[in-house]
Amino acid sequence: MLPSTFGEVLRARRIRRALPAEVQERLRRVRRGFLDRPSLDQPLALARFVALDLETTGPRMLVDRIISIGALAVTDGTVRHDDAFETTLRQDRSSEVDNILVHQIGGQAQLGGTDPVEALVSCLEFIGDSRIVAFRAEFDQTVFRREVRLRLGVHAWPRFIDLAALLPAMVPGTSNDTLDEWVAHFGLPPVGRHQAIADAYATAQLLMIVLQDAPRAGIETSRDLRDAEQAQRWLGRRR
């Protein structure tokens, strides 16, 4: 998503220029890699996907902050346990008790986390030129883009692929709605929930199933996958 006003362009530039020189250079490499990313016509078998999940200070995607990020790569139809990313972002103040009870990241862990700029740059480096996948992606995408824009001054970043839209297309006729319901539907081993890396792992497992079944639905490239997801969204079939 590109900045819409000249003022936003200037603000983004000021934010980037205020970053340490080493961080600015890392961001330049990340942005070059994004521009040089593989074509959407790349076969699924050759593509690297990143299943990503966020834990935040609350459910308001326009204002709540990222507490933790979990991400796992999926390549060659395999969840890559050796290709993963996890971090807790340092907070100026810890989230409310009710929020802590959900994600189990205590106040001390939040106050002692990784510097948010370093965490976000490292996450962008991990993502690289891959396609990002999330469950109920609108929330994660909105929060992630906002934080990257406000802290790093980077506006353009790819739209996430929403697994919550793809799964009903690949497995029609079910009443599954939540991540837990889809995990149970396929008999996947239970994992700790409401932890970013655990939810990313569940998402990666479900993505692997979608990719394995994709040829049957005529989905052979990253473009096909994106188009199938968009079609479901336009038809209002995401639950």
The other form holds:
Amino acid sequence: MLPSTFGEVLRARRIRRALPAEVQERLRRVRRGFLDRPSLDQPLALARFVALDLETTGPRMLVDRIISIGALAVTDGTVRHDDAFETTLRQDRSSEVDNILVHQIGGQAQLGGTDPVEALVSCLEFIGDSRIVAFRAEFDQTVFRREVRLRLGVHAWPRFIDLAALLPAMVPGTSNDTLDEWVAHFGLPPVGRHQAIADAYATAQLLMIVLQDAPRAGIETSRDLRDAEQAQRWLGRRR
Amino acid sequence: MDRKDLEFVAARVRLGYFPVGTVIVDPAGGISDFLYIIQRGHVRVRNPNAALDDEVRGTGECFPVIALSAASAGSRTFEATEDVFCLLLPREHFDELRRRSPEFAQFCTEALATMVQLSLGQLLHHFSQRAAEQQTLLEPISALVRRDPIYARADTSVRDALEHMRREGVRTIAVVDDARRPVGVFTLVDLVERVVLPGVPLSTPVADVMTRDPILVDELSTAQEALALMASRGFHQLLVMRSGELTGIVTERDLFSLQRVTMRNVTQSIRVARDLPGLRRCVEDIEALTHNLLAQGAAAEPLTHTITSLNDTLTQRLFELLLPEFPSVGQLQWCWLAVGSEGRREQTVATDQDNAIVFRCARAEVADARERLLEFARAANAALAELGFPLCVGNIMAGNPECCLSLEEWRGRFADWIREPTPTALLGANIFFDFRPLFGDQLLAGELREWLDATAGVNKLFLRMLVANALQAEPPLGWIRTFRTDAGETIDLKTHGTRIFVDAARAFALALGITETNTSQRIRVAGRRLNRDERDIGASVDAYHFLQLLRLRAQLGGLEAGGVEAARDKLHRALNRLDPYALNELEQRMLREAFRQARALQMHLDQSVGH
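Pass me the form predicted in complex with the partner chain as well; I've looked at the form predicted alone already.
Time for the whole complex; same chain goes first.
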């Protein structure tokens, strides 16, 4: 996503310049790595994917803030327990009580977490040049991009791949809709849901299954995967 | 397992997904990169050896533990029988886990132990299968062909044909035309019926009295088919062909011979054998019997004992047959000694001759007696060679004047060796100090043994040199789980394996005055006298037997592969050699363990007798 107005560009630069020098340097490094990222024609088996999930202060993607981030790498068709990321962002004020109940992240923990700038930079570093996959990606993507733009002054970030759109294409003839339904469909062990890392883990497992089946569906590169997902999203909108 | 260790695992595993039918671990892919812990689903373990049924592993089980522990590619294939989720622990972490968690290390060892049991089963299975094949009649007829066919041209006279048959010791001869195509057979029965009784002159061409239109069978026909043909045509022999060429003659006797090789039968047939060819057939029976015994699961010790005792009987019978031709030997007081492995009652199939003679007579008559004995001994050596015991390359044979000595001379020789233990002397001691009486006056051998035990045991210098000699050979263990092989990438199982045990056992025996010559007996008796742990004694003996078993297997395999005659030629060179990496993973481990035991025995010798 590129900045749409000149004003946005200036604002972003102002935000970046206000960051500590050390953070600016880290962002530059992430950006360099991102620009050198492998092409879309890289075979799936060699690509690193990051399954990502956010817990937010509420369901409104334009205003609610990130409470925690969970992410796991998927490489060579395996979910990497040893390549995972989890952080809780320190909040200026804790979210409403009903939301606390959903995510079970208490006000204390919310107020205690990591500095948001630090948390987001670490997250970008963890993602590196990998492709991001999420379930219902639009929501996570919108919130994540907004926070990154507002806090780090970083605009350009690629689209998330939406697993919720891909799965029906790979496993036709089911009426599964939610993450829970898909997890149950594949008989995956129910993990402690509604925590960012747990949902990310469930997402990663589903991604692993999709990647395993991908060659059979003629999907061999990251580009094929993106194309399949886009076609499916387009179909989904028409439906 | 410790919580710390579980956390160690949890932090390092990955989750993998394998749809049904996926081959998760394939031996062809080399060493597995991961330890797989099944989280969900079932995995089928395919064993290349049909002896073991496939097994199925489920949730919570892991694989391939044995292959990873051995850091080898393993031999089994693991395949998903349904959609399977596994936790994958990278190999380097598997190794670290074994180091840090005693419980896990124990688990791996136990997995291996089960495997040892299974593998011994496999080994036996391999041979019982061979034995079963041998005893059914479904084997290709070519397996029954024991020698090149004896044949004569059609225009050969009956006399020449008979002469030829007598030389070769056969009862049947094939008759061929100018293009070597078989046109008939001629047997001793034909001789009686068509030559002797009708009074046909021996100068008649053999073609006139042979049986025409012999049965020709392709070498790939089964023995059963051959038997049926013989029965329907009323013939007792048939000619085996390979693409139009005669490759052998099989008689009814051959077809049934395989089923009558029991220990008692073989012993009996040795006792009643009337000539060299008769004994020669017994040698073949001994080989067949050895094979059967191995198949039935006989351990190396009873096996080598059996071979030795049959060979003893064979040699004794040979001497009985031979002695009437040497009347001058009959009046002498002498004893035929088995030395070397034969002396230790550890003969394997491919053992060459190691023998000597001790005799007693008045001093003035020594030279004369030796001459007479040598004449006999040379004939005996030659006959034994003909029976398939190759002549000794080192000329350690009774027919050598150096090995045919009076009691005084042997004592003098032994005393020299003990007083001045030069390398040559030790070499001599290694061979001759394991003597055992085989034929003749046993008291002579007993006297010599008594004297030797009393003399050698008290000479410290000699003992020290003997120990040093036994410590010289190093077990061929390489760095970390490898073997030290020679240029041909093989290990000499004798030089670098069994000999270590044999030499150490001899040193023990002479130091402690143990009259026993058999290696495992020596190790047992010495171990008990020195209060060695009974388990350590057992481990040494087992390791020794394992090496012997491998040797036997290599030798029998070689005999089978090349045919008896071909194998005889290369006995010395090839049959003690083994490519360790051709063994399966488990045997490789057992072999390494055997070599480690060799080292342990050497250390024990060094500590208890060496100083």
